[in-house]
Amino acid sequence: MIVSAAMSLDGFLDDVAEERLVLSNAADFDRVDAVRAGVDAIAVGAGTVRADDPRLLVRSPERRAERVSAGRPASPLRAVFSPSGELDPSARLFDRGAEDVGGRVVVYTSAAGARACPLGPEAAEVVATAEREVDLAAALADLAGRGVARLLVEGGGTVHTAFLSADLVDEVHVAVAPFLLGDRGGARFVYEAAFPQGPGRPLRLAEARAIGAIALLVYRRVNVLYVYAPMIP
């Protein structure tokens, strides 16, 4: 599993204004898109469907060429965290119109926001995971029945806070800008937690480089002691 942010010096993946911050370049969006065209789903928080409207389509031609012609679908599968299932249902990511190329949509939720949810079975396949909660063993557990080795996390700060918590991240991808937000900074990278990979169990940095002005750090962890699966409330 990736966890995959662009965010500020001082952690912010974005300010406090109506328009959203733009924290990297076209060099490193091409990256993400590479990154996206080589796995099997791409999952998001509701908060970043609402704040950010994406689609998280494999943007490059060539790249969904490549993949339809191995046998895969042209985008990943595309999946959503959202405890509460208030999701709007003009997003982008819920549009099925004939420009749309990628994979199925599916909504973990809990039992309360499926109730809740809504999105109709042409928009998205909404799963309830617990009563109350997204419990992330359960969604897991859906997407490897789906053929999902590989999930990339693209957001936001509560998702990374609850897989980097539970121990599921085989690497985190940060692409971080050249300044700092302060007191203008909105959602964070990541929430108070008991994360595991402390200074007693730091994690190994695997590349490092320059994209412009944005310095791409990539992570990767050396062992697991545990694995916690927790909820998303």
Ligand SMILES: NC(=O)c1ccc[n+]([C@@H]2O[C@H](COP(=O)([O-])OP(=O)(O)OC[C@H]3O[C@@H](n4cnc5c(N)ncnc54)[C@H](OP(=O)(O)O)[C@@H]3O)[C@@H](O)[C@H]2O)c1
The other form holds:
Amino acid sequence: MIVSAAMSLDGFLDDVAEERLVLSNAADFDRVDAVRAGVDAIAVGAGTVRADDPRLLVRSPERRAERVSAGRPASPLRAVFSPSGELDPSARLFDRGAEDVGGRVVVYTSAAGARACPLGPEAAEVVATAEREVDLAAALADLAGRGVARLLVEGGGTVHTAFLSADLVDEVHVAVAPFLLGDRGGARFVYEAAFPQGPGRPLRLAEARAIGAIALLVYRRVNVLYVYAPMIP
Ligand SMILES: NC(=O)c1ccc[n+]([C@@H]2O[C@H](COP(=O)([O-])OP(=O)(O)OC[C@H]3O[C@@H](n4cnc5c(N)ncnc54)[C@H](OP(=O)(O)O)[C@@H]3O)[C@@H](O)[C@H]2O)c1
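Could you please show the structure of the form predicted in complex with the ligand, as a counterpart to the form predicted alone just displayed?
What follows is the entire complex, opening with the chain shown before.
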């Protein structure tokens, strides 16, 4: 499972202004598009749907065509994590219009959220994973049952925090913008939590490169191998 985001040098995903802050550049958006084209599902938290109204599609016609010729949908399945189920049916993610070449949408919610969710079956499939919250392991198991082997989580900070602290993340991709937001900062890349990826078990830096003014950093989890070595008397 991959977590991918663009952030300011001081770790913000956004500022507090109404319109969306652009933290990345065209070449980096294209890189993300290639990552999207390589996965089976793209997921975000409800806060990102409310703030950014994303469509979560593969944009490049060539990449969509490649996916189709490999027998896959033009864009990956799309998933939203929303314990409350309070999602706006007019959000672009749920627009199944003629222009929409996106994969199906699944909303992972709680039992109460499923009752409150205003989305009809034509907009999304609503799956309750637990009584009051979203059980991420159950959501991942449900996705696996739909053939999702590679999942890309594209924000926001609350959902990053949940996945990272539950130790469910194999790769972290961060595009770091060369500025600080300080007191204008909004959502953060992660919030306070007990992270297993601490100094005692750091991630491994797999890639670091410049994309124009952006620094792309790719980290992978280190799988610790325990070898049974009996002591020879
Ligand atoms: N720079 C980037 O790459 C990037 C990418 C994505 C988003 N963003 C920015 O990030 C901000 C949104 O981030 P955010 O942290 O506010 O929201 P978020 O992580 O997108 O979504 C938060 C929502 O997730 C649900 N949630 C809460 N705890 C959860 C858990 N343990 N498991 C599963 N779902 C859970 C809740 O939904 P309910 O309210 O429905 O209960 C909560 O409101 C926006 O400003 C957006 O622009 C930036």
